[in-house]
Amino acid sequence: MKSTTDFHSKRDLPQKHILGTGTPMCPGCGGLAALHEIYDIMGEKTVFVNAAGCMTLLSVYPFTPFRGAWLYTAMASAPAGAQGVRDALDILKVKGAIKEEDDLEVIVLTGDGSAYGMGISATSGAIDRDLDFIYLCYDNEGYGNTGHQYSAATPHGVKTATSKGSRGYPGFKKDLFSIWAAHKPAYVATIIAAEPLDLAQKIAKASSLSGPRLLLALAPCPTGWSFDPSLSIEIGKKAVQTGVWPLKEYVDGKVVHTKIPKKRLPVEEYLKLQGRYDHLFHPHRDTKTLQEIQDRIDAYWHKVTYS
């Protein structure tokens, strides 16, 4: 790991954008991979309002890898913080203190614990106020920064630090995409680092719009999901190929799927790569739970195909 002195010196290098250099993040983090790609496009004319979570570890006072601005908030408060930042920037523009070309994009950065649960009330209020911001959620399907307890984003059947029964987590993942779309915001999209072209196109589209915009990134987590970090991209691709993670967007009142698998792989091709699902295969195969997971995916894509 780099020292903070090394980290600080990296900030002074002439590259346009630097993110994550020398930071104590887990190898193979799918959330960090997505954030890298997003930051390469969004650049330094941004203010990241970072809710408490894994990505908070990127910035250790007084250092930060963001070459733009960065603000820390409590887990439930990031959209409220974004409102204050956006209002302040607008006031500065009205007063002539900054020019229009010097304005900054306000981006909320949260994990699924905040996005799906603790912060959803503040988020709903911000959307209702038509706040001009981008909400970026890295969804690692658990409270990853505190030991990977289950969250409202945890999928059915996985084992977490707080769901260790023989069949894993009994609940089902909340549909945050639909919750956002029900508010009729400017834009909602699912993304994943393993599909960089799809991601880049959606970042460009989100950047061209104003108002509330959600970018929801599935974030394969080697520590919480129990897999070798070298498999992160493969697992991301399998999430798309099996239909577990539909790539889609909501814009102009319509939901459009941006990548539909021509022939979906069985969901087991995704599950068997992750230790959090080992109990469904060993020492005995849990056919019932595996079929439940497959049936829900099949039902989703049947509706997409025939609706």
Ligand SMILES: Cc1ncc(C[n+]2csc(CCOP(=O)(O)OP(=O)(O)O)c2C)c(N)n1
Contents of the next structure:
Amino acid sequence: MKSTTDFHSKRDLPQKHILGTGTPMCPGCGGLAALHEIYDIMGEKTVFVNAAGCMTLLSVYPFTPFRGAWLYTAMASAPAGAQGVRDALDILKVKGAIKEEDDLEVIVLTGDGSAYGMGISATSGAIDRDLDFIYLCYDNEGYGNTGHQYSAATPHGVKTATSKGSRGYPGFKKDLFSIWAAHKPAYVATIIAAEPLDLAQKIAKASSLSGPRLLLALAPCPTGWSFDPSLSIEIGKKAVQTGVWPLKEYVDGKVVHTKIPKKRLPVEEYLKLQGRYDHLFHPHRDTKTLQEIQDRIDAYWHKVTYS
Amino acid sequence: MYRIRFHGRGGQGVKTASRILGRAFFNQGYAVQDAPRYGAERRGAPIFAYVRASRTPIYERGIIQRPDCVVVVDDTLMPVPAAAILQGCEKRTLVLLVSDLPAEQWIQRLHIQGNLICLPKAGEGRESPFLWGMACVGAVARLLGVLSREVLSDALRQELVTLDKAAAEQSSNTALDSFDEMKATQIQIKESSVAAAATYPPPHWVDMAMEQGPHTAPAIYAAATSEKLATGLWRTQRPVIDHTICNRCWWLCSTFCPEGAIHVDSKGFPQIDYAHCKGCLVCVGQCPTHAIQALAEQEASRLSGEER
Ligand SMILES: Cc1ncc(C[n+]2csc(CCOP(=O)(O)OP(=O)(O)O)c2C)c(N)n1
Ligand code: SF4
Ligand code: SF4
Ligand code: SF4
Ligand SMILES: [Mg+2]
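Alt. form predicted together with this ligand, vs. the form predicted on its own above:
In what comes next, the whole complex appears, and the chain from above leads the way.
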């Protein structure tokens, strides 16, 4: 296991990648980019407990990119699966069937459909029970694997398979970070593949702690967000630079922003790269909605700065 | 019975084309099967779809082994063994191909014994890859000789309802224009008789020994077996690193490649694993020294003298 001090500069990032190639994820998948960066640090002494979603296709018998264990669960119950695996490992340790150094880290892997919606009850229960596990949500802001319907993580105004009208999705993205943090678990962090050093430091920190540790990765999705795959990382960077995706962590009862954009770019710089926001720019500019989106981001950062 | 096999890549309208053809046959009073082969329907990945149509009930199932017509929506798949385009083709099989090369060149290169027709990629109404699929379905409908323009037009309308109006109209026009374009040719797709199951070559079964109860779960005991899958075939654009320009920054390309397909060698230079690189071109956009260039895959493999 890594410690937080292993990653001082970008030069310290892993150059050898251990997640297998040949996966069925789309070219340019932002979720896969995050997973491979994380796996390089977590390593193979892990059990991934995967709820149904795009990432379940990673391991379709007899193929898997993992070097350690992986297990499939129903969409709502990955944290319950993690409890079972953790308990089994603990029993094996007590019985002396495995040595302490052969213990495995149990990692729940789910999309936002599970994390923000179907699986939130099981997650809440697992945190209440102080389960020693990591939860990794790759948030592509929709039900990707089934054709990108909207989820509780879909931002306001976005076009999805189930919000096709000229105004897009009428709801607002749920603040899962705060919901998780309100449980007072050991660790909560937001991450993104486009900021690999920040990601590596947080993964290392999560690994060094025990108890419930929850990670939320924004995952630009060329297929669901309709953009050219080559822009996947660029869009991730823009999400951070425009303040759409605040990089932060909750630890020891406090929320700390780990990367505050010095001069925030206008949110349009992020939106206009994605087909799912096309209707805000064509055939007419929807000034009102664009302003609303900008205002909400400004209000968030105002609170960060002055409280 | 007619048996038409479609080949293409995700995003080229292959599945839609096969459904339109199936619908047209159905509207004309045929019994129809149309189905894509389920797999990773990802942009660039080779995909397959099958249409059977008959005046009598169809009892055949599964993939089409002996096609009367093979439709290839993207000519970069022609030399790819995994795409198995010419599998089961006989002298009577018509190959319809979207390609800017002349038909004679393909016939010679691949020793094709039957007819081959090329629809140029650059033609009007073929600006986007999705429209190549539409061009193919129009041409096939005409080459069958048993489907009218009206029947095709209805099928297009029915199957393209999910597109917005302008896109549906453009797709429809592309298909109908190709239909008209084929009026000049004498070539026809001929149906073949219903085959007896016994005449089919048996598939390559892998025998699995029975295991004891606790071991029969579908567990995978080896690491990273996904590397056996050649996702490099999905690529239509190839990133090429110029090591004289690369300054071995902090290996941004290697960190950002979503596939983990770029490794750093012992001298600190990034090396791309072309067997697995899917050609997303994230690395091209992210390299700070602009050391990575994108080349069309066909051109790149020609330059490096590869046979793919
Ligand atoms: C209980 C249940 N309902 C529906 C499904 C069908 N289903 C499979 S994957 C998926 C989408 C999951 O969305 P998300 O969790 O965001 O992951 P993504 O597909 O975006 O990676 C759905 C709805 C299911 N497997 N189980
Ligand atoms: S649909 Fe989106 S999240 Fe799913 S594999 Fe494709 S790019 Fe990744
Ligand atoms: S194009 Fe570049 S970033 Fe994309 S898969 Fe290939 S090597 Fe990786
Ligand atoms: S990103 Fe560019 S400069 Fe950096 S290692 Fe890769 S090719 Fe070299
Ligand atoms: Mg999702």
